[in-house]
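Taking the form predicted on its own, here's one chain by itself in structure tokens.
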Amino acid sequence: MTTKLRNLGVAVAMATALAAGAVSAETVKVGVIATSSGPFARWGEQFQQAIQVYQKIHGDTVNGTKIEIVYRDDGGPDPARVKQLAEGLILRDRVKFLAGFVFTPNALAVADLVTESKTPTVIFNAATAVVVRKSPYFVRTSHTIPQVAKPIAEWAYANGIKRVVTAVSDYAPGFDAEQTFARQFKAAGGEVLDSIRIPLSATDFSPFFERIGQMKPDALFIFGPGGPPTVGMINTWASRLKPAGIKLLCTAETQEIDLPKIGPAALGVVSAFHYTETVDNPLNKALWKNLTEMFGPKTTPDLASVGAYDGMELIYRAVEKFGPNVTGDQAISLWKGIAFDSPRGPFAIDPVTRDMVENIYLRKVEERDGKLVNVNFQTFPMVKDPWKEWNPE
């Protein structure tokens, strides 16, 4: 531990003890750092909703130990702020666990800190493949971009798509998507005509898609950051490329929570992802039921919901086994290789990589009962992150 962190920890501990006494041994605090304001605020909202549903179903105590959630808003991608928030949660609030982390840079910002403090940290999203390698105290309950991009590339070539263009947002997750899709598609025998990177600030996608149309691929594979850019990409495809018979392939871009904003343009889009809102299992039905009862009939679970829900399952199991004084090493040891049923389907943590092993679903957007939904048509069972297999330590 650095001298700065050690001295700050001692000072805070003394002040806390003098002012308020030690934290109760019967309470375990979980610090959740997420985006609850600004354009990406829905992430924090969905994390909180899923955590509240989990605690409604399972209670807020484990063998007499109360689980207290301490929320902090990072405001969006802001590594410096996130590191400050994490320091405060560890040293002042005395949390036993950290969790949350929507964006990759925010997760990376706390890697050294949680390693020094040995704080077990559950990443609910931050899907860039390399993230979990940055600290032995990281686990992840979402997915990696390569984990969902590889299966759709396999499916595309096997189903008559031989020539593609990739168009991704110009940031790290986009690079993961582009490189994984291209690698797998070429390995299968396909041809990638061009790989286009679109600035995150772009609002007009017409020039990019006009160029794609001139190349006449069988399909376009896209990756966007969510929100307006993704909506813009899909609508531009529907108006410019779909009439020419160019198919659209993607990953999270057609999550059901976004489909009302995209509209009929999304019909026929094929995607690959680890969670489909229409998946038929009892836990997913219970998640839907409780979310809509607690937060309104229009509430829709998505990747943020299952990331937080399953993250709480990990934390509860660690406290159940080791009690309120659980250590980081104990928690991580338990989580390596753990497996359980999830609203997404079967879920496990790889004992070597500390990343998820889970089903990846191929889905197509259809209209059912007047509503746009993703409908699964093929399952790739219990997929590991291929990036770590391709890039061994």
Given for the second form:
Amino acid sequence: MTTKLRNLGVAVAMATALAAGAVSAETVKVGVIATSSGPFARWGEQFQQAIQVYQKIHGDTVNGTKIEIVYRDDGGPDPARVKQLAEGLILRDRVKFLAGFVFTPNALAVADLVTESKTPTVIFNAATAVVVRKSPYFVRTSHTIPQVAKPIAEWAYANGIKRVVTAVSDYAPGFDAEQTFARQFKAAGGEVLDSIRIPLSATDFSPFFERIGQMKPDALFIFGPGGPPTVGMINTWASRLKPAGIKLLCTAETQEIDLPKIGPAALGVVSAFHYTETVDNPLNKALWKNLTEMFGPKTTPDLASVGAYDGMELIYRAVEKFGPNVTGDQAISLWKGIAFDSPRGPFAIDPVTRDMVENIYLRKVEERDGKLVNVNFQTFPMVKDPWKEWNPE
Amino acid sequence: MIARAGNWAMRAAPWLAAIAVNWIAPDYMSLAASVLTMGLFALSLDLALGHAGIVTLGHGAFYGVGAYAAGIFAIHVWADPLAGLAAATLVAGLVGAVTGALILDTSGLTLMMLTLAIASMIAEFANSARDLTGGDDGLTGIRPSPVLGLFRFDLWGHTAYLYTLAVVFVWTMIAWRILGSPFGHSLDGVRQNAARMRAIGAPVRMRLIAAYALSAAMAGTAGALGAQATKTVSLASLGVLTSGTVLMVAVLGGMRRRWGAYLGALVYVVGQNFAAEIDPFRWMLVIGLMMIAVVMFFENGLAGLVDLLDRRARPSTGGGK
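Structure of the form predicted together with the partner chain, given the form predicted on its own:
Zooming out: every chain and molecule, the one shown earlier first.
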């Protein structure tokens, strides 16, 4: 009798709990605007895969609130389309958070909109320094170009490189890289012999690199947009300048995705970046393991993956603390100064600038198990974006 | 008399419907505004390519010039949207007149390559003049003041939509008026047989330059509307893709058809939007299939399809309009 009663009691309790659970199971929508078609489609794919890994590890509910992701494709740098997509997500789909944004103009296009609608917005990439200043509801989980270009200049001068030529692709991020490198390198006492800008459409780099060879610098600093221009630059360096003992310095150029295309030419190239696929920490191992299990053995985490992964962490934390009715101001106040462990290493959001603070790693390309990878050899701990110090508001 | 009133009603109906959209679909204002802007842009191409027969692959340049002109004007000179619109229209028209004078002696493939080359040069200039245009980061900080000092550009985009609609209406009326004029008919003549037009004493080159400049000015207005609505301008607005998209829209809607440009814009922009919402990873396939279907089966684009249905409904009334 008593057991029966107890069983009944348990059943009632369970039913109540279930009912309560059903009532409180609310949904928070997150709108992710990224590039999932055209030549930059890989970004959208990497974002999506990292988000799926995050939701597999952490579940798709947090404190009883379901997190639903709504994906939108911007097709590339297209501010007009992005603004439309963002309006649709905020006004019609009623998303609580916006996220994604591969290209700077796309992130800038929604600045006024998210300010007016108070939508907390997590930028997974868009690496131009100024971006987060454009709306108080922006935070960022990637890097800025000065943030990675400054440490490599510092390292170069401290390691016997005194004379450098810079060669960058002729577009805004290239100018940022060129200016940051030159500023830091000259301040340290080094000499920049020449600053060359190469058209984005160039496919033959030998005339430029021939000229660089004649100047006989200790090293060459390059910045390109990734993909074919980068592959071309590194290969031309390897055939023309490497034999003359001219070292190559760069930032994102040796990223995982391009390494197989560059081939053995990349061996020994030194770069500075905020994420290295071989970083040794349990979160990174879990990210890599899940990615390859879910999407095939060739999948490799990269800067897009960690940007999305940590962006999800920010969103989950905001919902965990404030529930399904979290407001923009609550989320932003929580994120300012937040710090947690990420697959990239320690990660924090600066309480003043709302930009990421993170380790910048100096890496060298090596061969491991027949595969080219970046391997860290020095760490600049918790680097802030220097651009904001150089350009106060 | 009744037929005449009916005719007027038919002509006014699309405009009334466009006004009604403001209340019918209040959540889709910026999408609706892009339909109108794209329609105006396609109409400008129809003027140059459809009527005057100027084979151009660089029309995006004028859209982009208009967008940058409106943006730079708003930032450095005056934030009034109508003044910005006028400035952008003027600048784009001027660029059209100058480049037209340089290249309109040629025709066919040569002309096509020259339009492409000029568009690339303008795009490269915008990329390198970073202080003025923001380069690859895009031009930002455009804050248009209220329209006529009264109507603020709101978050929901109602003001932007009605403002766009008014501008598009005025330009469309001008374009239709011009196309119905002797000048407009002479453009059709030049397209069909330039040698014969010359033989009867028509100043063919001047006509072409005028049509090109007018078309460029109209494209510039469309660019300016886009810049004011999104408050940013990117290098992509000057790109080959922009020129390609507008060509696609014009062909989709039907060249030399009264409503062709707007019909094409409506189907393309709305279709693109919903296909991308349903499947953001494979939506391009839908757009591609739609394009192939229209080009293969309907000679005059969607406007041709409407004719076809119209004729089926009223088999007795043969002939054209």
